[in-house]
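Have a look below at one chain only, the form predicted on its own, in structure tokens format.
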Amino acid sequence: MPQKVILDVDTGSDDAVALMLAALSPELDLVGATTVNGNTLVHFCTENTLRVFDAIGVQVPVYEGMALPLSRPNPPRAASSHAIHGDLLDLPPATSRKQPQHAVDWLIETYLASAGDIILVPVGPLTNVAAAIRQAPQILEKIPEIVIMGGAHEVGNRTALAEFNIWCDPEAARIVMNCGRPIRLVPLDATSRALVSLEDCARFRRIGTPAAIATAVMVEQRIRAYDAHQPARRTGAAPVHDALAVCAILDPGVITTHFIHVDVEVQGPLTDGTTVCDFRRGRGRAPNVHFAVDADEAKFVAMLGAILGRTA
């Protein structure tokens, strides 16, 4: 049977790609998608994620969700993460519409009524996630695994240290990490070491699926934006973030992780939103998280390739 999963994004580019990614794969079963504010306001991360999946010709319910971090009094945003992402992607306006139950009501009763068997799989700020365990924390022992994409050790893509995601929202976040139920963290670690190149864009095209050609155009886009904002590795390519948080879901084998005490930094001026990683074997706290410190970018490009060549 497929793996149930769902997803709650921010979506922008790499939301995008993570979205089409988990309705076409037919090892996973998308069994909604909740948008909260991150990338972009929430009501545009809605418009986004309907567009996308309207773009690909499926149909999976969307549930819009927090506007505002948890505590903090204004929604975060960043010039970056505008020039990478936009408020719209570059699709055509939704026809399909959001279901109209609030996204944390939603998870909660889903959760509750379901075997314990959905994988929850947050690749925006924690927001949502961290609102339904305060409002319903039975709902824990439902959820079997939260693999998350976020958070860094080397460096931050918000602030030396800090995350985008986590940055948004630390109180949301620090409440997830510690929420005691197993957790594996896809942070820029990880993601920084597995590229999409031009010419991987290329092949996309080549392959003329609606999902490929979409990714192409967008990959193409972050690619254009972190040469001239944020260089990554190398030129030419980009961090498709999201999107190796699913690929991890249908193959543990992309990415490599170490068993570590994590947790998330609330207060500092430096380091506000740093997910601090606990790396003393035997000498730390207890571990919490698997944190991807590697990822394998042949592997990924290759799911991608071979993913995005299905059509609904």
Ligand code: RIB
Second form
Amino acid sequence: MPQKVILDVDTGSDDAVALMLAALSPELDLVGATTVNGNTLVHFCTENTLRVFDAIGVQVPVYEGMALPLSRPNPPRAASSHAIHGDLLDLPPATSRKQPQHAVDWLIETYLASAGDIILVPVGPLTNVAAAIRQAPQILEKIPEIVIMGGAHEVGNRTALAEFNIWCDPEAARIVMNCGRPIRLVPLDATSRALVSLEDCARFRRIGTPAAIATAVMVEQRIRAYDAHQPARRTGAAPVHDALAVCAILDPGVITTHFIHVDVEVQGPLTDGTTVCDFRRGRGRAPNVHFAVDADEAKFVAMLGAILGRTA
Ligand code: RIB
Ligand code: CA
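Shown: the form predicted on its own; wanted: the form predicted in complex with this ligand:
After this comes the whole thing, all chains and molecules, with the earlier chain placed first.
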């Protein structure tokens, strides 16, 4: 039986690759996608998500969610974020339509009706997930695991310390991090060690499927933007953050994790939105998060090629 998953996305080019991986992996059953304010305004994230599914010919229900963080105004957008994603993905306008139900209501209804077998995969700000937990805490016992792209220990991307998804809505992230359910966190520490290169993109183009070609186009744009604004560990390559979270469900060996305590700073003038990671052994608070400190780049890129080479 394929593993059921729900992706909560702020689509975005790396969310787009994550969505294609989840939709095209025979080992996964993508039950639905929920959208949230983040990389761009939520209605653009919704349109982008629909565009991705249309482009690869799959029908997955898309539910639009929160337009603002839980208790803050919308954060200003960085120029680098615009260069990496833009508002709308360079794919044909969507012909399929979003579902009428709000994402938070759908998450609650779906989890309450489930057999407790749907892994939740948030790869944007955690606003929808926190809102659902706050509104209906009884869903928690039906969520077997939450696999999150977010956070950083070594170095941030939105501030010196904070990663974008957590920084956008730290109050929401704090609720989720402390929810008591099993959490795997795929932070920048791991995604920055699993880069996709221009040579990899050339290989994806040669594979020739709609998903592989779309990925090549989007990742090449990411690489140009990273080289110009936000250099990765080497030039001519960039992280595709959200895709690594989906790959970690398919093959946990693609990341290396430590079981540690993680909380979220919600007010420091220099540290707002930082994931505070306690790596002390046997001291401090009990571990709550499997925190990825490393990733296997070769395995990740091979997984991308194998899955994106599939058609619906
Ligand atoms: O920091 C990387 C994360 O921020 C990714 O999820 C990307 O899509 C953006 O949301
Ligand atoms: Ca994202």
